[in-house]
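Shown next as structure tokens: one chain only, the form predicted on its own.
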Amino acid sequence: MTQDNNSRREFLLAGLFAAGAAVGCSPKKDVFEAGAEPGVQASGKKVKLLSVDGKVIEVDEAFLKPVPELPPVTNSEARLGIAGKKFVMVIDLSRCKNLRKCQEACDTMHHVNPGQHWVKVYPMQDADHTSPYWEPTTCMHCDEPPCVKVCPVDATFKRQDGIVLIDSDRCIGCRFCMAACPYSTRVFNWAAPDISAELAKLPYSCETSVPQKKGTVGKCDFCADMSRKGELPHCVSACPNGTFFFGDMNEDTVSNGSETFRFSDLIRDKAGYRLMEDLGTKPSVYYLPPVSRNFPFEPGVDSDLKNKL
């Protein structure tokens, strides 16, 4: 067992331990009092546990309460990314209806400030003899990203794991990184966020771009936090109708929660493509043209869009 694993351990036990201790425990038999805890039941099951010191001791069930999780990497380590990885994600033109529900759970888990919005949804037409389709956009997590190259404090940033990154403790508003992005995913915080007082007092993370601040830059961070916890972004598993697909181009997989694919034979098979493929951004996101239609273009969420197109 390596050291890192060791020292997790002993912080899950140690939480467990402390848990116990603070319901009162019999120093003779390292049993657990029921009752000890004013206004909570025993259950009358016990569950067995090793305290930090190595005993075995008993906890009944109704005592036990929820191991914190564990701290958040170092910024060192947000900015590394995860080793032998690179993101991809396929959007699925022909699935999008424009329900809005990537959007609604990016907004809601990044606390995006109202009004602004690190996914969008376009409606596009290729030309007037051609029908409109939905376009959803995110940062595209480019492989030679200007974002980056433009930076002078080096707050915007790319892992190794093809995510690009903004460092908010480092990103002195100049904008220049908006400015340089050819598709405008990016977003200026003029106002200070509508976050709760502990949310707002929480440090930093580059992984979840929480909390966000006042006079900096936002966008989308393709849930890093999420895919180092081996999990689907939150506007990949919102999307009732599975038009995002997101995975390992290393892997050669992408999944929407309930189809995978081999990432290769869905890009040649449906001929996937890039946006403007012809600037050398080298984007990391995929798009699948919208035939064979699950849905009919409707306005959906925004009746005067269709107006515009």
The other form holds:
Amino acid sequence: MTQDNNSRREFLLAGLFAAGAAVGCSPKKDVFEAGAEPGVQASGKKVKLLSVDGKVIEVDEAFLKPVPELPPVTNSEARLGIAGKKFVMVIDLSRCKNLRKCQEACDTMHHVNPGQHWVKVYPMQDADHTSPYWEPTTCMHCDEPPCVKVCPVDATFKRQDGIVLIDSDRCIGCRFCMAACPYSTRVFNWAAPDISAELAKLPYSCETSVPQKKGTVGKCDFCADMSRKGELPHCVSACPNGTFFFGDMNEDTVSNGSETFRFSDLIRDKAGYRLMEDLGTKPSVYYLPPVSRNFPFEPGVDSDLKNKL
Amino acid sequence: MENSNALASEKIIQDLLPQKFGTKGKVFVGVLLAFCLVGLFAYYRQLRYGLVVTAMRDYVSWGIYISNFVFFVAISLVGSLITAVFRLANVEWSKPLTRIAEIIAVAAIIFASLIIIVDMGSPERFYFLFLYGRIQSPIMWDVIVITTYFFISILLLYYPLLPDLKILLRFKEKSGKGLNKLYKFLGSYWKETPHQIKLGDKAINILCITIIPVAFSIHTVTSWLFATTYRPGWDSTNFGAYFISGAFLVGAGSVVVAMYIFRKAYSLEQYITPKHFEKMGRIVVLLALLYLYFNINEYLVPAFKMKKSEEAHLNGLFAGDYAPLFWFAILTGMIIPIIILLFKKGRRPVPAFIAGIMVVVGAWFKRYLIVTPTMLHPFMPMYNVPESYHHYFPSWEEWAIAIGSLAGTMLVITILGRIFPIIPIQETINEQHETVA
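Could I see the form predicted in complex with the partner chain next, after the form predicted on its own?
In what comes next, the whole complex appears, and the chain from above leads the way.
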């Protein structure tokens, strides 16, 4: 499904690109011929496209050019982050029923090793007589990140937009960050990652965290590449219940894709909190307490929950 | 009088010159080499397949490599205790033990550095520590102080060796060609001029003073690798002193063991006497009591409060999965040696040797207990992870590498004891002269 969406989007964009290139060119048989590569002949097969001003136009298929991918972000740009942003996440515990679609999407998009997860969903109970609830966790992207403090080689770092990332080309695999993180966020590539050879050959990008490398640490990256494109992280868009909200604290807005809230109002009205506030790590992930729940606490995808607890 | 002195000197030299390995010595070295080779093979497998060959997983992400590292750093502290502290305090009886202590220190610190590289997921990037090092990270502090300690220890082994090298060079026919070349390379410039002696003494004094703060640093910083995290069992302000006292204890224990073995192997009964065992026994008791004190602090205070985060960890140690090992380490590492060595009869060579072994073995398991159980009690529940993530027992590769590194340490000690006089010759002669005069 995601695959289909992507290819359709690319196709539309390709059309727009071609249309844009044609403006102001000398008239030919097909206006789009001007922007075509030399030697390309019209195939006669037309496709319908939506132009910039909202008109449906027909273009010969042969003149469509794929839009080049956004230039890859350099390591130093990826380490700097996006200026003027401060990314935050809000997780509404009243909406989670442990479907783990977030986890699935994350595992797929980041090629996380089987058995390991960057997004985790825990059955939690605060005290003996209080009600249990499901708690999804991502990396907390702390403002005082204990992992970054202890890293000896600057392999994990905090960006100006608040995101904590890992440079797998830098990580020496000492695992001090894993010991330091109180949220059990980090996982390690104990063996060579279970990914295709082509994927493994790609240059590593801190923003996509792909490809993972043997002997280095991995974790949730807040989908920094998606934020750069102005899109929501994969876990946010994958959740059918709209549990995850993502946004920019400077804009004071968070969205789960279908609903958008003023971040400060949401946190104030619903008594938002952060995990282990007493440790002083200042997470960028906020939780809304599991009150007025949409679902009762049920095993969800964990049918054998009783055995696991 | 003059004549008897000369005779005594010659006898001392003949007694203390390095001796060739006998059959037992050769077998011993062979066995150690075999362990090292198995360890190397295991490490080859780890390099090839990754840390997946270990039993470490995302929760227990530090295992026996790290506890072994802590153990080595701890043992190496003895160099500063016996050599530096005793020398500065003018403790005369410890002189025959200084070289043993320094050799142990050098061997242990070498293997501490090696084992920490073994623990790295990407050891080929080791040089990143120097290229991209962040001074804010306690690991960098450890790299700096351990390197410093290594060089000071080497020098502290080397300078007092110079007068002995001069003696060794006089007995070319005994040492053989290869060793003689080494002695020449190391010490032929030492002519024992008054100026050189003055310089040498000064250098040793400076090293003895500087090694003490550096020794405290290496083990305090090592304790901070744990104490700077939030985890139950590690999050303690007591950790630096706790580690230092434990380090002095295991170091002193290892010296007792080594002096017994060297005494037996090289027939040094006249030089390492029951008096030395008696004195070292007292020191071990003192240090064991000190370490016990810190242990009580470390466990009793949190157990009194039983904070939620500490509860599972402490119960696991006192009465849970780790209880047998925990009480074994406390009894073997501290209480039984204290009982043995409190009695005069217990401080004779054989019982003291046994107590020393107990201290060292107990200390190894103690380090394991400091590292592993804590990692099994994270703040977030262990949920929806593969079964292997829930517990930790080292794989054969980990055992092979850990045992190989221990064998390697003993091998370095044995070889240094073969190449150099294990008891300082010149100092023994000087002392003899003083007593006679």
